[in-house]
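Heads up, the chain below is alone and in the form predicted alone; it's given as C-alpha cells.
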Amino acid sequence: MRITSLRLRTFRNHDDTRIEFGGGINALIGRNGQGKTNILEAVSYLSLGKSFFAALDTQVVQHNAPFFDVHASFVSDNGRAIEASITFAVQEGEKAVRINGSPLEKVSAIVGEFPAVLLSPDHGGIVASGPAERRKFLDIMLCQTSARYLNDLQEYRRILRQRNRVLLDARHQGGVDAGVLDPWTEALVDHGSRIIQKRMECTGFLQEPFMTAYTRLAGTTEPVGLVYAGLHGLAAGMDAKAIGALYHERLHVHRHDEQRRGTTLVGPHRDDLEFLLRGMNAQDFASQGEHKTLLIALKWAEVLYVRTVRDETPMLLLDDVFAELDSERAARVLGQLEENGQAILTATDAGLLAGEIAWDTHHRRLRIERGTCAPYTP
C-alpha cells in the first residue's frame, strides 16, 4: 500500500496543505512545531479511524474551525487506485468516512483498509514501561490484520466493563449472584480465549524477523526474543478451546480475590509481551540504545507480519526516529528502509539523513514550515 497524495484542511496547524509522496522514502524536514508529525497523524486517521497519538478529535481540529478533513489517494500492491477521506464535524461531534466516495457505516470499518506501522518517541514505553503499552502494540497490529480480532477486542472490552460492574456491586453487597455473573464470565472467556490465541500466534511469527532485524541494526549476534506472558499454564500451540478451559480454571482460582477487590483479575487485559536480551528481561537492564534498537527491530517485524497476513505492504511512519541514533545505526536504518515499501519520516535536520540515498521523485525530501509543504532545497 502506498499513499500518493494527501490533503489536510483545518487539521492541527495545517489550514489547507497538499502533499505528493514518492513510492520510497519521504523525508519531512523542519523545525519542531511546524506540522511534520501532524502529517503522520493524518495518515493514522485513515489507518485506524483515529489518531495514533491518542488525541481526541476535538484536539485535532483547528481552534474555532467547524471541521477537519483528511483526504488521500492510495495505490495498493496490486495497482488498484483508492480514494479515502475522513471528516470530523465539531458541532455534531461525529466523523464521516468514505472510500471511493461511498460512506462507511462505522468509522471502525476503515481499520485495516490502509495498513500503517508507526514508530514515534512515544513508543519507547513499549519496551521500557508497563505492559499496557505492549498490549496496545499487539492490539493495533492485530486489528489492522483481522476484522475478527477487532470485533473480539471490542466485545471483550464491553463485557469486561459489565463484569467488573457486577463484581464491584457484589463487593459492596457482600456477595455475588452466580446467575448474574456467570453469563458475563462465559462471554468474557469466549472472546478472551480467541484474543489470547491470536496474540500468541502473532508473537510466534514475530520471533524470527525480530531477531534478524535486531542483529542487523545492532551489528551484533546477541540473542534476543519475545515471550507472550499470560494465563499461568499457557503453552505454544494451544487452540482457543484449550485456552478457554485454562481461562475458566484461573478465574475459578481467583474468584474470591475478584469479589473482594471488585474487578476481573485474569485475562488478556492483564497479559504482557516480554523482551528478552541475552536471556534476561530487557526492561530491567537494557541500555537506552538497546531499548531503541529492540523497538525498531520490533517495528520491522510488525511490517513483515502485516504484509504477510494482509498480502499488502503497510506504510511505515517514522517520527523523529533518527534523533536518538548514532550515525552508524541511522545509516543501517536508512539502508533497510530502501529495501522495504514506502516510508514517511520526520527529521529536524537533513544532516541526520546522511547516507547513500538518491533523493529524487521516488525518494523525496519535503520542507514543512508553519503548516505548509514545499520541496526541500539544501
Given for the second form:
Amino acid sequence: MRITSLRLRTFRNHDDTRIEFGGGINALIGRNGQGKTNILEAVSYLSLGKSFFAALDTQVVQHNAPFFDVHASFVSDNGRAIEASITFAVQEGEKAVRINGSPLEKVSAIVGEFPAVLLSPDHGGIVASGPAERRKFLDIMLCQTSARYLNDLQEYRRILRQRNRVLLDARHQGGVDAGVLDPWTEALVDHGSRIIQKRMECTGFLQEPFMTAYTRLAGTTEPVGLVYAGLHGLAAGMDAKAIGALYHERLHVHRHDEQRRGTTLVGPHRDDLEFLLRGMNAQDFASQGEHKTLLIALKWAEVLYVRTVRDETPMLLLDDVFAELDSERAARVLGQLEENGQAILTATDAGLLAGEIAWDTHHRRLRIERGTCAPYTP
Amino acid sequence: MIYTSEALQQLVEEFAALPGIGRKTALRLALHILKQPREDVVKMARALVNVKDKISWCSVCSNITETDPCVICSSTKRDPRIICVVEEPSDVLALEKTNDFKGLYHVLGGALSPLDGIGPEELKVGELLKRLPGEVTEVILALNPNVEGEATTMYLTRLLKPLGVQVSRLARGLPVGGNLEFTDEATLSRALEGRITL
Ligand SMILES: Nc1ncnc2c1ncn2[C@@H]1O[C@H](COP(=O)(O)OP(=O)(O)OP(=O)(O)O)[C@@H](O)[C@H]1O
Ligand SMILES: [Mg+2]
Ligand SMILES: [Zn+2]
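Let me have the form predicted together with its partner chain next, following on from the form predicted alone.
What follows is the whole complex; the chain from before opens it.
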C-alpha cells in the first residue's frame, strides 16, 4: 500500500495542506515545530482510525476550528486506487470515516485497510521503558493484521475489568463466591489464551528478520533476540488449548494473592516482550544509539510481518529517526529504505540524510514550514 | 435558555430524562406535541399511564404481562419441556416473530455485569431454578453475544447442568441473506470456529 496524495484541513497547525508523495523515500524537512510530525500523525490516523499521539480527537483539531479533515489517495500493491477520509466534528463529537465515498459503520473498521508501520521518538519507550509500551507494540501490529485479535483484545479488556470488580467486591465482603468469579475466569482464559498464542506466534516470526536487520544496520555480528515473557511455563509452539490449561493453572496458583489484592495478577495484560542484546536484557544497559537501532530493526521486522500476513506492504513512517544515529548507521538505514517500499520520514536538516540517494520524483524531499508543504530546494 | 412557558419547560425536562434523548431533541418533541390535536395527546398520555397500571411481571417467566401467568405460560399449545432463557422482554418479541419456537421463555432482566452492580441476585435466576427440572428437559440459553451475555451463559450452564436438564446455547453464525464477502472478519472467524461437520 502506498499513499499518493494527502490533504489536511484544520488539522493541528495545517490550515489546508496538500502533499503529493513519491513511491520511494519521502523526506519531510523542516525546523522544529513546523508540522512534520503532524503529517505522519495524519497518515497514521487513516491507518488506526485514531491518533497515535493524542488521547483525544479534539486535541488534533486546529485551535478554534470546528472540525478536522484528512483525505488521502492510496494505491494497493496490486494497483487498485482507493480514496479514504476521516473527519471529526468538534460540536457533534463525531468521527466519520469514508472509503471510496461510502461511510463505514464503525470507525474501527478502517483498522488494517491502510497498513502502516510507525516509528516515532515516543517509541523510545518500547525498548527503554516498561512492558506496557512493548505490549502496545505487539497489540497494534496484531490488530492491524487480524480483526479477530482486535475483537479478542477489546473483549479481554472488558472481561478483565469485570473480573477485577468481582475480586475487589469480594475483598470488601470478605470472600469470593466461586460461582460468581468462575464465569469471568473462564471468559478471561478463553480470550486471553488466544491473545497469548497470537503474540507468541508473531514474536517467533519477528525473530529472524529482527536479527538480520540489526546485524545489517549495526554492522556487527552481536547476537540479538526477542523473547515473549508470559505465563510461567509458556513454551514456543503451544496451541491456544495448552496455553488455556496453563493459564488456569497459574490463576489457581495466584488465587489467594488475587483475592488479597483485589485484582487479576496473571495474563496477557501483564506479559512482556524482552529484547536481548549480547545475551542480556537490552532495556537495562543499551546505549541510546543501540536502542534506536534495535527499534529500527524491530520496525523492519514488523514491515515484513504485516506484508506476509496481509499480502500488502505497509507504509513506513519514520519520525526523527536520524537524530541519534551516527552517520554510518544513518546511511545504512537510508540504503535499506531505498531498496524497499514507500517510506515517509522527517528530519530537521537535509544534512542528516547522508548517502547517495537520487532525489527526484520517486524519492522526494519536501520542505515543511509553518504548516505548509513545498518542494525542497537545497 | 429562557422558556416563556413553565409547562413546556417541564415537558422538555421529562423528555430529556429519557435514554438517548438530548435537550435539542427533547425540545423538538415537546413542540411537536404542542401542535398535535388535544385528543391525540390525551390518547398518548393514557398509553403512558396504562403501561404502568396494567403491566406487571409474569410470576412464572418474569416477562411483562397483563395477566398472570402470561399468555405464553398459560397457553396449552406451548411445549412446557423447553425453556428459552433471554435477557429482556424485547428478546422474547424477537424470538416470537420467528414462529419457530414453541417452548416457554424465561426473562432474566439483564446479564451479569459486576461493573454495573449486577450479580445473580439482581437477575431472575432463583425464579428460573424454581421451574426446574419439573417437566423441563431442555434449557436454551439465548443471551446476547457479548462479554456479559457470555459470562451469564457460563454461569447458568454450571448451575443448570447438575439439575439433569439438557443445556444448549444459540449458534454464533452468519447473518442470513448476507454475503460472506461483506461479513466482518471477527464474525466470520467465529463462524469458522463453530463450523459443523457434514
Ligand atoms: N491542535 C492544534 N492546533 C494548532 N496548532 C497545533 C495543534 N497541535 C499542535 N500544534 C502546533 O503544531 C506544531 C508542531 O508540529 P509538529 O509536531 O508536526 O512539529 P515538527 O515539525 O514535527 O517539529 P519537531 O522537529 O520539533 O518535531 C507546534 O507549533 C504546535 O503548537
Ligand atoms: Mg516532530
Ligand atoms: Zn410467563
